[in-house]
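Coming up is one lone chain in C-alpha cells, specifically the form predicted alone.
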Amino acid sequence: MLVLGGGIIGLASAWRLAQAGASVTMLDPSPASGASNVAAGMIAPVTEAHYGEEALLGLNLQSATAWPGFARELEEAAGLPVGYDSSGTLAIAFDPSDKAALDELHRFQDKLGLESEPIPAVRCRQMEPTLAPSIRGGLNVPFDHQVDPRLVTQALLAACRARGVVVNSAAVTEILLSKGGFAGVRTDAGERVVAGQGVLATGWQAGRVQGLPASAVPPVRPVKGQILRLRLPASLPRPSRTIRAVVRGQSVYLVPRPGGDIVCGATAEELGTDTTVTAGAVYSLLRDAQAVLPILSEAELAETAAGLRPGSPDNAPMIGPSIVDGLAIATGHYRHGILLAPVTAAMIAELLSEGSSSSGSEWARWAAFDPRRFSGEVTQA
C-alpha cells in the first residue's frame, strides 16, 4: 500500500491503514510540513458554515466530533501532545455593518440547528477583557475548537513508524498503472515501488500527477494563504480562546497557542503556485487584528508564513475511490484539511481495507465528495 504525500490528510490516513493491517510506504521529500504546517489549526464547522455547502456542513461536523478521541488515541500512540484546545470560539462584530453580518450567519447558523448564541458587546469583554471597547457584538460557539496543526504532524509521523509505516523521502514523479489499474509509482531517484493499492494524497500538486488518464487527474488548484505568528510580552494578557472578526466586511481570525504565540490569518488568493509573503496582506492581516486587539501593538511579529491549500471546482474535499483501480483519493479540501483529518482518514481505510466496499450507505451518504462527480461516472444524491 502506498500513500502519495505526508501532509495531515496523508499522515493521517497512513496510520489509519496501518492500524487496519496494511503494510503501508509513505512517499513524501518533507513530510509533516506543506499546508499544514502554516495552518491556524481551527477545527470550526459552525463558524465555517456557508451558504450552499450543507453537505460539506454534515462531513465537518462529524469530523469535528471525532477530534476529541482521534487526538487523545493519536497522543497515545505517539506519546506526543496534539494541542486540541476546547475553550470554543468568540465571533466579533467591529462596526455596525459588521454586526449585521454577523446577525444574519447566526439566523443561517440557527436554521440548521447549530449551537451559535448572540452576545452583546459588554459581554464579550467579560470574556475577552483585551477586545476593543468599541466592538459591537459577538457570538459565543462553543463547538469550534482548535488543534496545533504542527504537533498533530509532528505525532502522526510518529505514530505512522511506531505502526511501522515505511516513509520514503522521494518525490513521486508517476504513477504506474498495468491494464487500467494501479501499480506503484516511480520516484525523483528513478526507483519503481510497486503496489497494488495506493492513496494520492498530495494536496494541491496532486493535481500535477504524472501517468494517470486526464479524466481521473483530481481538478485540484492551489488556494494561497498568508498568515502571521505574533508573540506577547509574557507580563501581558492574552485570548483564551480563538477570536474570529468581521472588520470592516473583512474577515480575521486570532488563534492563541499555549506557548504564548497568536496564529492571525488569513488570505485567500488565486496566485497559483506563488507564496511570497505580501506587504500589502501583512498590513492588512496586522490592521484588523489590531482593531479587535488593540494590545497586539505590543506584540512581536515573530513569523510571516503563506501557503497553497487544495482546492476543488466546488469547493467541496475529494475522498473516495478514482476511476484508476486500486487507487483512491484524498485531496481538496481547501481551508478544512486539518478539520476533516480524522473522517478522511476513516474513509479511506475503509475503503482500501480488505472487504470494505465504496457502495455502502455511509459511502452513499457522502456522494457528494467522490472525486469521480468530476469526470460524470457518479450522479450525486
Given for the second form:
Number of protein chains: 2
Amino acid sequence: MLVLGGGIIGLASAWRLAQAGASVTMLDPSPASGASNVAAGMIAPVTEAHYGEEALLGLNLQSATAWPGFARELEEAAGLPVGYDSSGTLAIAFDPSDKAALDELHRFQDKLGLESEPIPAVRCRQMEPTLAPSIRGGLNVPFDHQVDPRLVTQALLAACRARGVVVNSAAVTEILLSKGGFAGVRTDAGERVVAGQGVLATGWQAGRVQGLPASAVPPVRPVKGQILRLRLPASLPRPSRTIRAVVRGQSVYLVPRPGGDIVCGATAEELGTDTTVTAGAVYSLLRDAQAVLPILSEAELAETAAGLRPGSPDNAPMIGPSIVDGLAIATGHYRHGILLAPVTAAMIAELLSEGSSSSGSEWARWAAFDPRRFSGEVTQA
Amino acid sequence: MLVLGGGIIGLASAWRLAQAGASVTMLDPSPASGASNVAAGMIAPVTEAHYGEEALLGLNLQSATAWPGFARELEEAAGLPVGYDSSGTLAIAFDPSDKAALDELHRFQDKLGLESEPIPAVRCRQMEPTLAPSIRGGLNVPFDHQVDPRLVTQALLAACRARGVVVNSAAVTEILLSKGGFAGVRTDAGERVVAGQGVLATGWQAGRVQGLPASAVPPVRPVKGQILRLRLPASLPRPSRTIRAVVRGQSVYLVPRPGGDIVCGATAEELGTDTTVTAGAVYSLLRDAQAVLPILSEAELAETAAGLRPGSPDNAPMIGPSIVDGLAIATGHYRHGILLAPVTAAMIAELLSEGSSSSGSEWARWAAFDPRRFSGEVTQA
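Having seen the form predicted alone, could you now give me the structure of the form predicted together with a further copy of the same chain?
Below is the entire complex, every chain and molecule, led by the chain shown above.
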C-alpha cells in the first residue's frame, strides 16, 4: 500500500491504514512541510459554516467531533503532544456593517442548530480584555477549538513509524498503471515502487500528477495563504481563546498558542504556485489584527509564511475511490485540511482495508465528496 | 594604535589611520554587523536639514561632498563596489498638511542656500510614475544621494586588511589606563592589548564602556530603528531614485538598490537595547510606504531588521579627543553614521597622526562635535 504525500492527510491516512493491518509505504521528499506546516489549526466547523455548503458542514462536524478522541489516541501512540485546545472561539464584529454580517452568520448557525451565542461588546471585552474598545459585539462559539498542526504532523510521523510505516523520501514523478489499475509509482530516484493500492494525498500537487488518465486527475489548484506568527512579550496580557473577526468586511483570525505565539491569518490568493510573502498581505493582516487586538502592535513579528492549499472546483474535498482501480484520492481539503484529517483518514482506511464495515448508507452520505464526481462517471453507492 | 569597534566609523577610521602610516589593530567580535548593517545609506544632508542643527548641517555637507571621492578611492583600494548612486532624491507630500510641512522645509533649505526645487504633483509623477495619484507635490533634491552600507563595510574591511590593519575578533571588556592616559584594552579572551593610542568607535555601546572615568564616557544611548527590505518582481516598474515622504505627519523613506530591493525605514524608538522587530513598526512602515508607492503591495517582504543607533544628548556626534590622553572618540552619529563616515575618519586620522596639518581654525569649526563638551571641561581649540 502506497500513500503519496506526507502532509496531515497523507500521514493520518497512512497511520490509520497501518493500524488496520496494511503494509504501508509513504512517499514524500519532505513530510510535514507543506500547507499543513503553515495552517493555523482551527477545528472550527461552526464559524466556518457557509451557505450552500451544508454537506461539507456535516463532514466538518463529524470530524470536529472525532478530533478529541483522535488527539488523545495520537498522543498516546506517538508519546508526543498535539496541542488540542478546547478554549473555544469568539467571533468579533469590528464596525456596524461587520456586526450585520455576524448577525447573519448567527441566524444561519442557529437554523442549523449550531451552538453560537450573540453577546454584546461589553461582555466580549469581559471575556477577552485585550479586545479593542470600539468593537461592536460578537458570537461566543464554545465548540470551535484548535490544535497545533506542527505538533500533529510530528506526532503522526512518530505514530506512523511506530506502526511500521516506511517513509520514503523520494518524490513521485509518475503513477504506474497496469491493465488500467494502480500498479505503483516511479520516483525521482529512478526507482519503481510496486503496489496494488495507493492513496493520492499530495495536496495541490495532486492536480499535476503524471501517469493517470486526464479524467482521473483530481482538479485541485493551489490557493495561496499567507500567515503571520506574532509573539507577545511574556509581561503583556494575551487572548485566552481563538479570536475571529470581520474587520471592514475582511476576515481575520488570531489563534493563541500556549507558548505565547499568536497565529494570524490568512489570505486566499489565486496566484499559481507563488509562495512569496508580500508587503500587501502582511500589511492587511497586521492592520486587521491590530484593529481587533491593539496590543499586538507590541508583539514581535516572529514569522511570516505562505502555503498552498488544495482548492477544489466546488470547495468540497475529494475523498474516496478514483476511476482507477486500487487508487484512492484524498485531497481538495482547501481550508479544512487540519479539521478534516480524522474523518478523511477513517474514510480512506475503511475504503482500502479488507473487511470494510461501513454501511452503504454511510458512503451515500459521503457521495458529495466522491472524487469521481469530476471524472464524468459519478457512482452513487 | 587600537580602534575599538568595526562598524562603518571604526572601519573608516582604521583605514585612514593605516593609510597615514599607523600600525592599527581593530577590535570587534563581529565587524560590519551593527547599525551599519541595518542602515539605508542615504547621503542626504539637504533632506535631513533640521532647524537648530546648522553646525551639524555644515559637517553633513562637508562629508556629503567628500563621499564621491571617498567611494572611488575605497572601491579602488578594496577592488569592491560600494554602490554610490547619484540619482538624487524626491521628497513627497502625501496630504495637504504634509505639503505645508514640506513647504516649510523648502523655505529652510532655501535660506541656507541648499539645492531643493518645489515641483507640482504632476511633475513628481512624470519623474516617478509609480507614485500614488493622490500625492500633493514634492521637492526635487538632486544632490541627496545614496550608498549601500553593506557594500561599504565589506569594502572597508578589505581595504583595511590590504593596508595591514589587524582585525582582532575579541570583545573589549575594559579600557586600561596608565597615569590617566590610554594604555590599551582587556578583552573577553582574557588578553591585554597594549597601545598608547585608541579610538572608541563602538556606537551605542561606547556609552557602557568600562575602565574610563565617568566624565570621559560618551553619553550615547541606543535608539532603535526598524527597517524593511521590499523586493519588487523584475516585471514591475520601480522608482529610479530615493523617495522620501511625509505621510500624515510621519516620515518614511524608500531607497531603491540596483538589485531590485527597496529599503524602507525607519522607526526611532527609545527602548534600550531591544532589537525585536514588532508588528506595530512593520505595519506603520508598510502603511506609509504603500500610501506613497502603491505598487509596493506586490513586493516581497524580503527582510525585516532592527538596529541600534548611537544617539547623543544634542543630536550631534562626538568626534575628537576625550579627556583621557591618547583616547579619541568617534560615536554619537545617530542617523548620520553612513553620511559622516568620510569626514569622521579624516578628523580622527588628523587628530591621531603625527605631523597634523589641520589649522586651528578647522578644529574651531569642529568644536561643536568635541566629545569633551559632555565632560565638564570643554576645550575650545
